[in-house]
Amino acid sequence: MTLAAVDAIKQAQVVAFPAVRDGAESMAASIAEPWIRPEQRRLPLVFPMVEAAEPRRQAWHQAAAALAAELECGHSVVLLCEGDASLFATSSYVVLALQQQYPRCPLRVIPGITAISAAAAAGAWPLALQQDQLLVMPCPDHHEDLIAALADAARQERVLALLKLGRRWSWVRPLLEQQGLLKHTLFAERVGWADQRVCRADLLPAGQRPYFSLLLIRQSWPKVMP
């Protein structure tokens, strides 16, 4: 966790973070909880993990309402985020629904670490360097898709970095394996967790993964190297 998030959650009255159902586990709770104190107020805020559109709506919007609250009644609120709260997070949407409901409402967005840099480093894989492209995707469903943005991606020189892997990695193995790009990509799941996994992709059989696991593909280096 980076110190500017350390100290809101130190300054904050109430902790809100988010979980799939009531009474479940929380992720970011989890990984905060040597910074909440036992006098601080805990908010779980429910967001499903479903495909449906309505269900997740509904979910950002009343957890906008429920910060709202709190902020009405002169509570100093943090909500918790894994990773950065600007890329693929659940919290962009509650402060899009907070800046529509509550146009008034203060806002302080702390930047995090996203996985893509935290796998990096453990990896001691460099993202990007010199003149090269970084593209960050959700990894394609199809494989045709995929073929497609390794195509594009060779001609740009441009590194992939593809977030959710999850299932995905059965069918996306044997692929990379007929691209010859396997000794050439870093694969990395539950980064920064005790048991997280950083390692060259052709050292992981194929299979099913976990959500939160992800690919970086590079297919060439800059001409100017060590």
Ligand SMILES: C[S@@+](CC[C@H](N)C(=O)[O-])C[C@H]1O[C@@H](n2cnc3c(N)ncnc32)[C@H](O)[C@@H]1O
Contents of the next structure:
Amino acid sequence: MTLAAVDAIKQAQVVAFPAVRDGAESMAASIAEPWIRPEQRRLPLVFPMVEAAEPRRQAWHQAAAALAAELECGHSVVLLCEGDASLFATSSYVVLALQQQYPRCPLRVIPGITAISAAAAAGAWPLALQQDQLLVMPCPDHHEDLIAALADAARQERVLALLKLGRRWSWVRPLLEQQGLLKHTLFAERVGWADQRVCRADLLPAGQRPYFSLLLIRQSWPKVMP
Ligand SMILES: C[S@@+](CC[C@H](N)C(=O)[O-])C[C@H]1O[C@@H](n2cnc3c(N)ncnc32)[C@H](O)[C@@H]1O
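Following the display of the form predicted alone, present the structure of the form predicted together with this ligand.
The next block holds the full complex; its first chain is the one shown before.
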């Protein structure tokens, strides 16, 4: 949590947070828990984890309406999110829906610490140096797409940050092993939590991992190094 985020939570009357269904635990709310006071009202906003477009659109617009209604009543409100609010974040859709439907609604986005930065720090793993490129992307679903991304990355001296690894680790590990890349890959799971796991990927057997897991893959180093 950044000082700015803690400050914003302190000043809010209402603390909104995403949940996948009514009553479900919210990762963002549990991270912020130590800073939420009992007198602050909690406002869970349900965002179903589905592929279909319509339920997702509906949820974003309902969330925007709920937040705008709080402001209309003169309540200050924060919407929590995990990591940075602009990187693969539900909060981005809510911001867009607010700008579209409630253009006069005052809003401020507070930058957060991305899981990639947190993982790199936890592993003391330089994310990008000198002329390196850094590509942040969801882990592909298919072998051939990952092979192509790795080949491009090798050509371009590009570090890959693969999010949403989870169950894909079962087939990604053997593929990285085949490509000789396991030792050049950092695995990070539940960074920042008591049960965080951050290690070189060759030390982790294949199998399903939690949704909150990622890989950082570096295939080359710059010429000028300590
Ligand atoms: C929807 S994206 C959210 C990214 C987030 N907004 C950020 O700035 O990092 C979710 C993915 O981010 C990664 N992630 C988020 N939190 C994480 C954590 N604490 N440890 C490891 N990976 C995490 C995982 O790859 C997860 O599947």
